[in-house]
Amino acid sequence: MEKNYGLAGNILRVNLTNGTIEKEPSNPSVFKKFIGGRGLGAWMLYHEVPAKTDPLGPDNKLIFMAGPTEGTITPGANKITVTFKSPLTNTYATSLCGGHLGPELKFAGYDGVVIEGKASEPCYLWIDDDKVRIMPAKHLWGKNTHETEDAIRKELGDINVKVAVIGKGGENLVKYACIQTDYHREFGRQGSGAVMGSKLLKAIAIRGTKSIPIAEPEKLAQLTLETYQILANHPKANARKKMGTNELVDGINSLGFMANKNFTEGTSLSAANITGAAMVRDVVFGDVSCYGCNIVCGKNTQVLSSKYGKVRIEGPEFETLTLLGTNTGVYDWEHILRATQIFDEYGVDTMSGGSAVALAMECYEKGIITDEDTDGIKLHFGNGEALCQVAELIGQRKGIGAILADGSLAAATKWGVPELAMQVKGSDFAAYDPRGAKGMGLTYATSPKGAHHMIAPTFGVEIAQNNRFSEEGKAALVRETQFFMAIVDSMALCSSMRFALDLGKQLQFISAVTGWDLNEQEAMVIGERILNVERMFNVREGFSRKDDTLPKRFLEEPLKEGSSQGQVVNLEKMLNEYYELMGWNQEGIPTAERLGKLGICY
C-alpha cells in the first residue's frame, strides 16, 4: 500500500439517520487521480448521490474534503470544500471555505467527512481526534451563527475548537443559506447551509492534535520560504494585503463591467465612496488571516450608526461589497456593513442575497411588484434601509423574504419576469458583467454549478492582454483556466496564491508534500477529469446546452455608458468552440471517447 504522505489517513462517514459513525482508510491512488478537495468530492458525489435526488431530502450528502497540502506549511493551503446537490440549482455544487476548519480536520486525523441521512432531532457533530460523537442541539436551534459558535466552545470547554455552523437561514431552508466558521468565513454559494439544515445538523465541531506526514520536509520548507519572499514583493499581493479583495473596485468599475443596479449599468461615480482605499480610510481597524497565509487579506471593519449602533464585522469582501452594495445602488458603509452583518448572522450567502434584493428593486421600480407585495417597504435602488429590512426577511422567510429565499430565478418567475434574474442555472452572477470581459460570459454559462466566477476567473488575463471585448480565443482560455482552478481547489489552495504559484510551482509543493511525481500535462488531465465528472453529474440531472446560456440582458442589451459601452456577448460562437475543445457534442454532453481517455465511465 502506498505511503499516505500528505494525507491524514481516514475519511469519516456519519449517518445521521441511524447514528452510525465509521472510519474508512484514505486511498492514496484515488487521491492521486483527483488530488483531493474539490476533485475527490465531485467523484464521490457522482457515485454516491443518485440522479433526481431531492436536494433537501435525506439521500443528499454533504461531502467535506480537504486537500493533500492542507494543514502543512504550504502557503495558503487552507481551503476545504463541501460538495452536495444544490437546492438552489439542482446541479452539482461545491463550495470552498478558508480560515482554520480544514487544517483542524486534518489534524484530527481525517481527510474528509461525509454526512448522510437526516437526524430525528437537532444535533451537532463533535470530532475530537479519534473520539467522534453526535451531540444533542435542541438548545442551539434558533441561535444565530456567532451565538452558536460561542455556545459550542463554552459547552466543550475549549476555545480552540473550530466550529462550522448554520444560522436561522439554514434552519429555515433558505436555498442559498451557507455554512459559516471562524465567525465570518463561509461555504458561501448554492445552499450548503440549507442542506445541513434539512438534516437537522446545527454544527460540526473539530479539535485535532495530530501531525501530517510529509514526504520531503526540507524541500517543502525551502519552497515555502521562496514563496513568502515572492509574495512579500508582489505588487498585487501587497495591494490585497493593504485593501483586501476590495483592491479590485477601482479597476473593475473604471473598466465599466462592475455590477450596478441589477446589472443595468456597468459603472458608477458613486463607487468612489467604497473603494479599497476608502474602506481602509473609513472603516478598517484590523487585519485577519486564514491558516498559513501571509497575504492577510481579511479586514475587520466597523461603523458607528445612529440607527444600528456599533456594526462590527470582517469584510465585506469584493463580491459582497458589489452584490450587496453597487448592485442594489447602495454606496455607503453604514448599510453595506449592516446588511452583511445580517446575512452573516442568519448564515445566508451575501452574493445571492444581494442579487435577490437587486432583482426586487428593479421589479419595484418598474411596477412589477408594489407596496402591497413589499409590506410597504420602498424598494428603490439606493435605499440602504430597505436592503437591510429585506435581508432580515430573507433570513426569517417572512413576507417578500419568503419569495426571495428561494432564489432570484424563482422569485422572478413568480413575478412573470424570469429574464430579470441575473443568473445561470438558478445561481446568481458574481460582480463581473460579461459584456466587459467576454471570457467571463463563457465562464458563467459553462460553470458546473451555475454562474460562478472562480470556476474560471479569466478577466485578469483579458485585461492584461487588452482583448476583453473579443470572443476570439476565449474558449481555449476558459477551458485551460477551468482545469487550472480545479487543481488549485483540489490542492486546497487559496486562489490568491496564484500571485506566486504557477502550475509548475504548485506541482513542486504537491511533490514535496506527497511524493507524487506529476508533470504539468498530467495535472491538466486531472483538471479535465474533474470538470467532466462535474459535467456528467449535471447531464444525469437533465442539463445540456439549453442551460449553458446567459440572461438576455447580456446577450441583447448593450451597456449604455462607461468603458464597456455598446458591448454585448456573442455566446454561441464561444460555446461551439468550447464544446469542440472539450470533446463534447454540440448538446454539451461529453462523448464516450473523451470520457474513456479520462478513465471515466457513464
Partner chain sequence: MHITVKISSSILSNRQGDCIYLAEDSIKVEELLQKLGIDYREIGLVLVDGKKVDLSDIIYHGNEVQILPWFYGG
Given for the second form:
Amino acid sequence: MEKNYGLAGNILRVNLTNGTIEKEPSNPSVFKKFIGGRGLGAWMLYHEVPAKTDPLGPDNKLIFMAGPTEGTITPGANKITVTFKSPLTNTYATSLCGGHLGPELKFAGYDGVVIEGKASEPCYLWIDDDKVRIMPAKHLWGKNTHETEDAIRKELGDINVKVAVIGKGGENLVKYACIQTDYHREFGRQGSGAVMGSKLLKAIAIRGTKSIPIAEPEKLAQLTLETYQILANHPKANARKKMGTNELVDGINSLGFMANKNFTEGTSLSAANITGAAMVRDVVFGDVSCYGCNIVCGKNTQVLSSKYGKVRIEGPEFETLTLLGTNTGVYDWEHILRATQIFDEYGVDTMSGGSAVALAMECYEKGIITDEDTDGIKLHFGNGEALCQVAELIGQRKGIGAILADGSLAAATKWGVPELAMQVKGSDFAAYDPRGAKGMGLTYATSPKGAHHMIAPTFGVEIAQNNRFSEEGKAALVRETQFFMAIVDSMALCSSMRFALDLGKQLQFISAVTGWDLNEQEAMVIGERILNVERMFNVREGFSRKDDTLPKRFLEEPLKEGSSQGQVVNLEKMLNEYYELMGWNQEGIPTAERLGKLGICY
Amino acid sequence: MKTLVVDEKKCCGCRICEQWCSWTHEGCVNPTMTRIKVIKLHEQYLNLPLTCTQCVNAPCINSCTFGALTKDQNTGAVLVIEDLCVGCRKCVKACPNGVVSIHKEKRKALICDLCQGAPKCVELCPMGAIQYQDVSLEGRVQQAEAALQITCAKERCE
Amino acid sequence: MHITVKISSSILSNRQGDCIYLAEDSIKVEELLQKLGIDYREIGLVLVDGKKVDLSDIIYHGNEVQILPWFYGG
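Output the structure of the form predicted in complex with its partner chain; the preceding block shows the form predicted on its own.
Okay, now the whole complex, with that chain kicking things off.
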C-alpha cells in the first residue's frame, strides 16, 4: 500500500455521552481536497452537525484538526484548528492555536480529534499515543486554566505532556470562552471553550512518541534551511522577533484606523505608551516561540510592582493590546497586563472580552446604563481598574459580567442599543477600523465566522497601493486573500510564515512532505471550496445577505480625526461585486452550478 | 576542548534544536529521538534546553558495565557502541543532567555525539541560546551576571 | 535645506522615530532610504506631503516624508 506521507494516519473520535473511543483511518483523498486543518474541519462539521443544532447541546462537536506539514521540520507548521458551531454567532466557527499542541497530536498518531456528545460528569481526555482514556476531572472543575494545566501534568507525572484546558469562563459558558494551552496560547475566538464546557470536558492531554513519514526528506530539509535564512534576514520578521505583533501599533495608529474607545476614535496620542518599542523598553523579559518557528514573536512580559503585585504573562498580542487596551481607553501596561492575565486565567477571549467591556463603557458614558447596572463600578473609558473588575465578573458570570458574558450584541440588545455593539453576526471586530481600509469592511462583513481579521487581512496591500479609502477592486482583493488564507490555515501554517512563503513556496513544502502535486491554480480552487463549504453551513442556518453587514457606526459615522478622517464604508457596492465574483446570487447564496464545479454536493 | 553551553534565558522554546537533532541522526522528527531536550517550565516562564555537558570522568561511562560507552578523543563527546549496549538504562539514571534516553526501536542509549564536532543545534538555534565553546571560557556569562547583580545591590545601598 | 522624515517605530533597520534630513536641493526617494539605512523590503508605503510616491520619485527641500512599514496583520 502507498504510504500516506505527511499524515499521522488516524482521526480519533470520542463520544463523551457513551464513552466510546474510535480510530478512523485518515482518508488521503479527502485531505487532498481540503489539505487539512481549517478546510477539513469545515467539511466534517458541515456533514456532521445538522442545521439548528444547539451550540451548547450534546449534538455540537469540537473538531480538532492538524495539517499535513505539521510535526515535521516545516517552519511555523504548528497551528491546530478547532471547528464547531459557535455559541456566540450561531454560525460555523474555526479557531487556530499555535504552541506545541498540534505537533504533539500528530506525534501521538492522529491528524485530528472529534469530540462528540456530553459527559455525565466532569472529565478530561488523555491521549497517550495509542492508549486513549477518558479520565475523571471532578477535582479539576472550578480550577483556573494555569492550575488545571499544572495539576494534569503533575497527575500524569510528565512535565512534557501538552495540555489544552478550559477555565472557569468555559465552565460558566461565557459565550466567548477559549481553550488554552501552554498558559498563554489560545483557540481564542467564537467560544470553543464554552462548547467544551457544555460537554463537561475540562481538558485534553496529549503525549506523542511517533514520527510523520516524509515523501522527499532531502527536498524538505533544503526548503526549510532556505526559509530559516530568508526569515533571519527579513526585516519584517526581525520586527516581529523584536517586538512581536505589537510592531503594528505605531503604524495602524498613525494611519488613524486603530480601535479606540469602542471605535469612536481611530487614533490616540496615548498609544505612544504602548507601541512595540515601548513594550520592549518597559515590560518584556523574554522571548517565546511556537514549535519549529524561528520568527519568535511571543514576548514574556511583566510589571513587577503593580497594585496587583507581580503580574507576569506572555503577551499581550496586538489584538489583545488594542481590543482590551486602546478600545477601552486604557493605555498603561499595569492594567492591560492584569486584565489580560485575568481573562487568560478564566479562559476567556481577550478580544471579545475587551469589546464587551468597551461597549459597557460607551453605554455608561452615555447614561444608557448607570451605577445600578454596574454595581457601582465607574465604567468610564480609561478606567483600568474598572476594566479589571469587569473582566473578573465576566469570567464568574456575576453582576454586569453575567450580561456581558453573552457577548456584546446580546448585552447591547438587552440595553436597547444593538447598534453600539461593534460586531458582525455577534463576533466582535479586530483592531482594524474598516473605515481606514475599506477591504477590511468587506472582510468583516463576509467572514464565515462573524467579524474576524485573519479571514482576509487586506489592509497591508491596501496601504501599500495607497488605495485604502477606495471601494474599487476590493471585492476581488478580499476574495483572493480569503482563498489564500484558507490554504494557509488548512496547512496549519502560522500566518506569519507569509513573510517568507508565498503560495508557490507553501505548495513546495506540501509537495515535499506529502508528495501531492498541486499547482497554484488548483490550490486556489481548494481555497474557494473551503470558503463555499463554510458559507453553505451558514446558509443552512438561515444566514444570507442581510447578515453580511457592518454596525451603523462604520457605515454612517465618519471618523472625526486622524489620517482616516471623514471616512465611512460603502459596503453595498463591494458586496454586489463580491457575490458576483464568488458565483453567488445577490442574496449571498452559492449557486448550485458553482457548488457543482467545486465538487460540493448538498 | 569545546563543550555545549546553554543560556536558558535566551531560549525561546521553539525546539528547532530537537527537530534537527532527531532529523540528522534518525532521519525523522521524533520528540523521543532527540539528544537535546527543551523543557518548558510554565510557572517560571522559562524554557530550559537540557544538553550533554561532556563531563570528564563521565558518570554515564562509569555506570556502564558493558563497556558500551566511550569518549571521542577528538571532541570529548560520549559515544555509544551500539553492539555492546544492552539497553539496561543504568546510564539514564547516572546522568546528572537528565539527557540520556533510550532509542525506542533500537533499545540502545541515546547520547549527544556533538555531531562530530559541528553540533546542528548550535548552528540552527535562532536565539544563540546554545553555544559550542571552549571550556576555558566557561563562566563568562555568569561572571557578567554576578557583576551586574553586585553593582545593582550597591546602587540600592546608596 | 532640510526634509522632515517621519519613520514608523515598526521600522527596524537602523533607525526609528522622526528625523530631519539635511539635504541638497533634492533627493531620490530610493537614495533617501539608502542614506537612512532603511531596507526597502520593510517599506509598505512612502508618502510625501500625504501623497504616495515611488522609489524613483524625487523629494525637495521642505517636503514632509512619511515612511510606513508593510503590514501583514496579526
